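For reference, the chain that follows is the form predicted on its own, supplied as structure tokens.
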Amino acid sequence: MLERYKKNTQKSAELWDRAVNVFSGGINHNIRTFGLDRCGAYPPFIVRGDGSHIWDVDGNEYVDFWMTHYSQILGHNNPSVREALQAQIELGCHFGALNESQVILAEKIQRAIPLLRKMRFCSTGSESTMYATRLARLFSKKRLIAKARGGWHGGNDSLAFHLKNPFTDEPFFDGVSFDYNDRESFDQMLATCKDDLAAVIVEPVLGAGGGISPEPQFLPHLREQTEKHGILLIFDEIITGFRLCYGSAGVEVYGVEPDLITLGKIAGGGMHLGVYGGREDVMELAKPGTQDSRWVGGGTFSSHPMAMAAGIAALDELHKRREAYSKLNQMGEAFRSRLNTLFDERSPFGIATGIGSIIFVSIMKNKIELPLTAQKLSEVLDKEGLDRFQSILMEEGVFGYHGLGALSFAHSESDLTKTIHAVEVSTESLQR
């Protein structure tokens, strides 16, 4: 298997046997193996990117629908992010002083999102949803936080628990969980531990679980029962936030406002960056010398000034193009339609969720049941088959995670051909 792909990738190769000398596995983030490892294979090593393509150190190209763990909605090397970043270079790198930028950032974020009444910037997704909680349990004097299984909310002890079926308690990890899109399963979790609940976190539409939109009563009613029991809501919006519209998705889109928002991803424009925010009251308690305070935040590469340049120009661009979000939201929306059909008459147990510009594929041992969960899902996922699924699209020019990922507003028609032509010879290959 993949004899063309190793062929073609022998720098990559001797790349990653340096690799696996100096790294635990290999790599720094354990997803970037792309599941090529447990195909007899190794990931390919990137050197550039620009729009929809990028290309390794071989010189193969691919679409790219990984971008950047979703975050180049505008394309791989944007000359408005790549003309802010240059000219914040020649200015200096990082000071661990505040910056201009910083403000500038927050004010455009705030104006798109009005319910971030007040915000902190750090460098990382795991480090916004940390924070989020921390100040939750400080505010609410409670220590527990509830979460969706399969939900993924970063490396923080927090909320790295009940991750893949089966949703085995860690030891490590004080928190409880409920199905994504079952508000029976939220009401059961509710009932056993109200009283000792700070906050309640959910991503809108659950990333990592299988890119699930969701049910239409479900935000509303976790909305309608965290706030009868005076327990914070959270909106994990560092994939959906500007992803599928200019703004929280939420908010905008399913018209349910937390108390809290994360951020990240897109804001940044492809640089580092994590967002918490939202009620006054809670984040007053960010603030150095209130009364009840605590430490929150901080970190050498908070607003880091590279980030701030590259966050203002993506938001600038994004601004400008928020009435083609619609369109963007439709292609994405046309392309899962074309890959289900595609699946239905070629592979029966495939299948592409998601909504808008997002686009999973899972690989399922059988038919699962609608609606869907997480647990539903990660009950008949196929690992192995989705991992040469993924593997294949590799060899046949396409680059992803999850099945696919997330499309940009630099994909094309011709984009969507070559992956559709991927995906037919991908699962003839698991005919096989």
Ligand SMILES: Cc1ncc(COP(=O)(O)O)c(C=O)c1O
The other form holds:
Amino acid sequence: MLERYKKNTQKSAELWDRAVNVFSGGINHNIRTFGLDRCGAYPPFIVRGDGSHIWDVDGNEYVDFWMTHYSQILGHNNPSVREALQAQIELGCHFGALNESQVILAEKIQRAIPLLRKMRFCSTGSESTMYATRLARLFSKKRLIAKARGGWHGGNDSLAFHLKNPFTDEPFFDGVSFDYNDRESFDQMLATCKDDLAAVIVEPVLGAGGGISPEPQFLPHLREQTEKHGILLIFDEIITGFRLCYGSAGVEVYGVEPDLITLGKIAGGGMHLGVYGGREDVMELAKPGTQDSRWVGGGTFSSHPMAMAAGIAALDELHKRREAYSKLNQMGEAFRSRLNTLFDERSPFGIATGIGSIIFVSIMKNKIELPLTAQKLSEVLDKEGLDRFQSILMEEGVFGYHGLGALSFAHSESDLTKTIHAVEVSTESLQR
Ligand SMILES: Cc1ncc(COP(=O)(O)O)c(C=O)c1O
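Alt. form predicted together with the named molecule, vs. the form predicted on its own above:
Below: every chain and molecule of the assembly, starting with the one above.
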């Protein structure tokens, strides 16, 4: 398997041999092997990206669906973002002091998401969810945080548990979970611990847990119940922020207002940014000197001018295209249904999930009943099948994870046609 890929990626093979000598597992983000290592190969080393395409060290070209972990909604190497970064480089990179661009970027974010009445910047999504949950604990004087099973909120200790089926790993501390899209499971969790619960954190659309969009009553139920019991609701919009519309998916698309929101990825224009913010009375506790405040914030590289420059340029571009989101979302919907038709015809156990431009593919041992939950999906997931599916896509020149990833404004019909062909090859190989 993957003989053609291996033949065409000799330089990547050499780099991989060196990488495994210096990095644990050869990588610095667990998913960056793209399953290729489990199929007896290695990931390609990428040197360049432009629009919807990337190139590896051996010169192979791929249609990219991973798009820098969903960050590059404008496409790689967007001219406005590139020029903004070049202009900043001329001035120097970072001074560890206030800069004008952090104010400009925050004002733009606040105009798009007025619910962020006060916010803070940090360098990663993981930090932003760590600080948001810390503030929730400080504010409520309660200790527990609840998250959806399969929800990925970054690597911080408060939230890195119950990520993979059977979801039985012990939280590092003070964490509980419920099944996404399952109101009963949520209510059961509440019944056991609502008096100790500081906050519920949830992605409006479950990302790593399967690209699952919310059932109509799910997010409103979470809001109603958390409000009733004095529990803070945090929307982790690190994937969905500026992804489905110019702003918050939770508020604009699903009509639910949380107490706090976290952002990252797109808001930083593909550079390192985490944002957390929302209610003023909660965010007040991050202000040094406030009564009852504890230490929140820091970060040598927070408000890094390069990230600020990229974020401003990206949001300006996206603001110009705010009416075009519906077209991008429709492109995603149509593509997902093409994929599902193909899976129905060829491989009954494939499924394309997501919403708008977010496109996950799962390979399953059995068909799955709706509504989708991470629990149900992970119980039927054919992990080896998915690894093989992704690896063959890569061999066919399509770069993606979680089956695929996300579309950008730079993807074209010919990218999608090439991808459909790669999926056909891939499913044929799975049937063998
Ligand atoms: C929903 C969500 N929250 C948090 C994170 C963590 O962000 P980062 O990787 O920037 O630490 C991610 C990253 O993939 C994410 O998808």
